[in-house]
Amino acid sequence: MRLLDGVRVFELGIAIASPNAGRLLAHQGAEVYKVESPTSPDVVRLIGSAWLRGDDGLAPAMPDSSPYVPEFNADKKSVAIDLKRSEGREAARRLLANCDVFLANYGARALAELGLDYESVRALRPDIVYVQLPGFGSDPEMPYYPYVAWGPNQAPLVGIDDLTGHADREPAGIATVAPPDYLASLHAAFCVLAGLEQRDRTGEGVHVDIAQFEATISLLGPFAMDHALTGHAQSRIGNRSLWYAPEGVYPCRGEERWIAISVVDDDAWDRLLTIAPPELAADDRFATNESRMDNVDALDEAMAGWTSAFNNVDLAARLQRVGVAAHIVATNEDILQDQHVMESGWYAVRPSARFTRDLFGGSPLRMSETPGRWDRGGPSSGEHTGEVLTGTAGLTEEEVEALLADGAAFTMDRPDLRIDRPYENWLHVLLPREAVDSRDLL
């Protein structure tokens, strides 16, 4: 049993925010229909994978090949419908009438133009749990309503990027990870659950309007209130702390190898000095936390001079042994080979229609009685169009064939094309052997 068994989700998802929420729901048993169109594909379909480029025979697999596809869409069903066509919109409406949840991070204006605003969807399914994540909300009276944005835009818009990097340099930004997208997706997953609970209690549906802009602003609460109350405007401080020193990232031996060290009080400083060079202990500028904060530039220079002679793994172990908070600054490769990550079963390996096996990240939630699961990797574009339109939307096979012939719906391109991902023969490096062997192909 999974908590959301029997719940049907109609998802219009692009990139991360909505798809990641749908992925979490699928993990708990929801049947999530990823409604997409090859004529206006999800951006993760456009990315593809470099290892397929240049081989025309493998071109049909390109939209399915990006690692983002299983990462954000595991266990979903792909229904390829052209929503810009009246026939496609009608098929979508028939599907929606049989769904419990509408989940989308399309712009508010785009949803309205497609006839998929809340009032239109509620007319099809009065008790729908309607959750939308537009950049700036769905109220046309709000100043930013006409604009569109996504995670990498939201961080600089609300001031998060101004906090990243060093004081003497331009903001570093965090666009490669886009925390606002993940934050919005968690809000959305929570609101879906809350909406379903409300429906169960009252019989009524609900419209949840999550402005990603406001969700991202919520990350800045302490800083905004500090400025409102004291006039202090926090800006970039690199890897330092506002309260103690040393706190930072320091170079180690080798190319781009670093260690993070936090000395939170004078007792921790004394423990660090048991393995540090005597020059640090002899320098009066570093005797107390207050004096270390006053001389933080000189302290960081002295720390870097010491740490640069060490292998970062070795030095982190030495510091941990004497009770100082320290760890390597892990690279992607470090995480792939991290013993705890591998032994925890974090990585999921599942079959897919296109690839022998898909590899993607797991769920951090550990629920004892209803742990959840994913049975398959990411869907191929249009893989489940016929199945869902006949089985859930109630269309006849003749109606589906007409949609396909007219180009208002699409199915998986070259379903006979099945290939191995490049890592197929290396899964034993990423996972304990028994974990790989126990996940047989379905």
Second form
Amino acid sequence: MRLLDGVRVFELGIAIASPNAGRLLAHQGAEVYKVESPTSPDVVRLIGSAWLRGDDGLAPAMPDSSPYVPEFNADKKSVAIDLKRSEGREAARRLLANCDVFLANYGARALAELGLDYESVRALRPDIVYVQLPGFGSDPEMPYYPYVAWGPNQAPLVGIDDLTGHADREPAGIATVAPPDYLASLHAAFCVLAGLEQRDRTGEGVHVDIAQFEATISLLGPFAMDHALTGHAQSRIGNRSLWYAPEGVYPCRGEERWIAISVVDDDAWDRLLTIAPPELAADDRFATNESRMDNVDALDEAMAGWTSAFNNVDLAARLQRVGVAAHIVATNEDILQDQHVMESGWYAVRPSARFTRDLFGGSPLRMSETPGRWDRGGPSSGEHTGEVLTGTAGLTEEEVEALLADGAAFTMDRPDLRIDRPYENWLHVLLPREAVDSRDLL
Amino acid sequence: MSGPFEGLRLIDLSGLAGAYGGRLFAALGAEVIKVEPPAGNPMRRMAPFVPGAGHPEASLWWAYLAMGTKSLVVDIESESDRARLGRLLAEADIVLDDHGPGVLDDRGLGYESIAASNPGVVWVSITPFGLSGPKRDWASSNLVAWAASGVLYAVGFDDQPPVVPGGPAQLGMHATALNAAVGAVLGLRGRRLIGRGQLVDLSLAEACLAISPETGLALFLDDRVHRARTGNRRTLSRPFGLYPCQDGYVSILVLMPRHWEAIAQWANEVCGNEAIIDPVFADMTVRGETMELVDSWVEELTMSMTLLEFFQEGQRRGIPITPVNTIETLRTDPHLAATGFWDTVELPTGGEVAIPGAPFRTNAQWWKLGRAPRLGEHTEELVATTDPAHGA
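Take the protein just shown as the form predicted alone and give its structure as the form predicted together with the partner chain.
Below is the whole assembly, all chains and molecules, this chain first.
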């Protein structure tokens, strides 16, 4: 069994924040309905695979081809309904009446316009666990209520971009990843589960409004307090630590080969000295953590002088052998050769309707008694419309046919069009553990 | 009503890697007991500090993340203290533990020993690289966990070393702690459904790996493009990233067709740019292929006004545009002031300070947090209820 078997989740999710929460619930067995419309798709469906572009014959596969679809939507059921049409909204309401959880990161105003604000949903399902993640909260009286902010806007908005980068330069920001999206999704998963605990104990549902703006700032408490007490506004300091030195990313032998090292206290420094050149031990400026922090520029220079003579994989292993926290700054090419990651089974390969197989990352929660799993990759857009509307929502076959004929609901485009991922034929070389999992050979 | 975790007891044996999770449980009603060595939890030594105050009550990390918890001092070297901790763990609903593999087991206080007498316990083990695998004994830090995830490599400018996302904010630690909280609630549900607790094996490495899809392996294998550092803009399309205004930076994120139409129209109105409204640029792939040109047009627009003007007018036009805030500008943000987000809390050293309020709002009364405890503040109270000699 899985812990959320029988729990039904109605999800209106875009990109990462809500979809990543829904996917964690699916991992534990929840039936997650990804309600979406081809006329207003989840943006990740637009970020198709480069190798498919320009091939008009494969155009119907484009909305399903993004690697992000399985990454954030593994094992969900895609129900394609046009919520802008009254017939579509009615079908959604009938589905919702049979769900336990409502999860959305649509803007609060958009939800209200669709008649899917908390009060409206509660009228359909009184004990609903309703969790929304709007950028700025769901109170129409508040100044930024109608504003839009996506995941990658959040890091700059909440001060995290200002904290990211080297001190002598403009913010490097976090253009390539959006950590606030993932942190919001974890808040959402926590609130859904806490809400289910409350509901199962008391019979009462709950409305949780997670303004991503506020949720992410709540992770910066110590800096906000420091500013309030002293007027000091913490800003970026590269890779350095506020607490100890050395901590940094240092060059190693080769092009773009780096190592991250954290020497967290004097004991760790003494252990580092057992493999470091004697000059580091002899230098009085580096004798104690306090003196190392006072002389951090010289220290970093000395560290870089040492590390640059080494292969980064070898040096990381040597440092770890003496108990110093260190790791190569891994590229994807490195991760493919990382025995620890590959043996852990982090990457899963599962069948999907459009592809022979789909690849996606795992969950950090490894539970001894009730392990989670995903049986399938990401759903094709509209793949499960019929079965969910006639099943959970309780519509008749005729009603579903009418919705489809009318364009108020959609099914998967060209289900006969099945293609292989470019890596399909050599996946077993990269992921040997996965290749022996019989579910992959379906 | 009170929070959903009223009546539960969580024993927090962890430091920063579990702290935000313990804080969430405390806020939602659980009794959270921080077990500290006589020298105090490691967080107590972390700057920034309350000015003028000394160890062990000065750390603002402690003052914030330990809010609403109780402090019990336990000397692991003392046999009677170990026995006391054993009795406490034998009654615990949840344990957050960031000792490395085997450390507590060697003292008879690990999961196996405790679960033998307390089969309902939900034990969240937080380690650098997990309880098994070639790196199970490796050490870590926030920086090291990001380095292993593949994310660090892709953050920063290409002429400088990669740089940790969030810098000193320790986002990897908070991600780990949030996962710990999710795992703990799942474990509680499991206890109800299958009648026993379990071990949740959680690592810093995988908490950060879970934040890697945008730079990650599935994407790489699909397109075989080596992920390089691209500064503060993303190569996916444009405009996407940070852009300069007259007096600061803004973040612009245009992926959806309607957002592009709106910003192109705006540039046309303000700068008289006729080329930008050519329908060919409506395709985000085309904008990715012509990013220098598109960026120059967008910068012409952003540099024509102040940060505040660009933010407000951009939002009025429905485009995802936000300011690049600092800790200082956040504290005067008008929206946060209007929502009443900022709260105040008493410091362990006395006096009050402004803090970020609850990370979410609920229609039921869930969130409640008092100040962080002083070192050993609840030792006497907890000893009185756990020691058999006290006849509790």
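Residue numbers count along the first chain shown, from 1. In this text, rigid core is short for the largest set of C-alphas that superpose within 1.5 Å between two forms. Owing to the predicted nature of the structure, the values given are computational and were not obtained by experimental measurement.
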(message) Rigid core aligned, does the Cα position of Ala287 differ by 2 Å or more between the two forms?
(response) yes
(message) Once the core is aligned, does Glu247 move its Cα by at least 2 Å between the two forms?
(response) yes
(request) Take the rigid core as the frame of reference and indicate whether the C-alpha of Asp300 shifts by 2 Å or more between the two forms. (result) yes
(message) Can you give me the Cα shift for Leu273 between the two forms? Core-superposed, in angstrom, one decimal please.
(response) 5.3
(message) Could you tell me the distance the CA of Val263 travels between the two forms after a rigid core superposition, in angstrom?
(response) 3.6
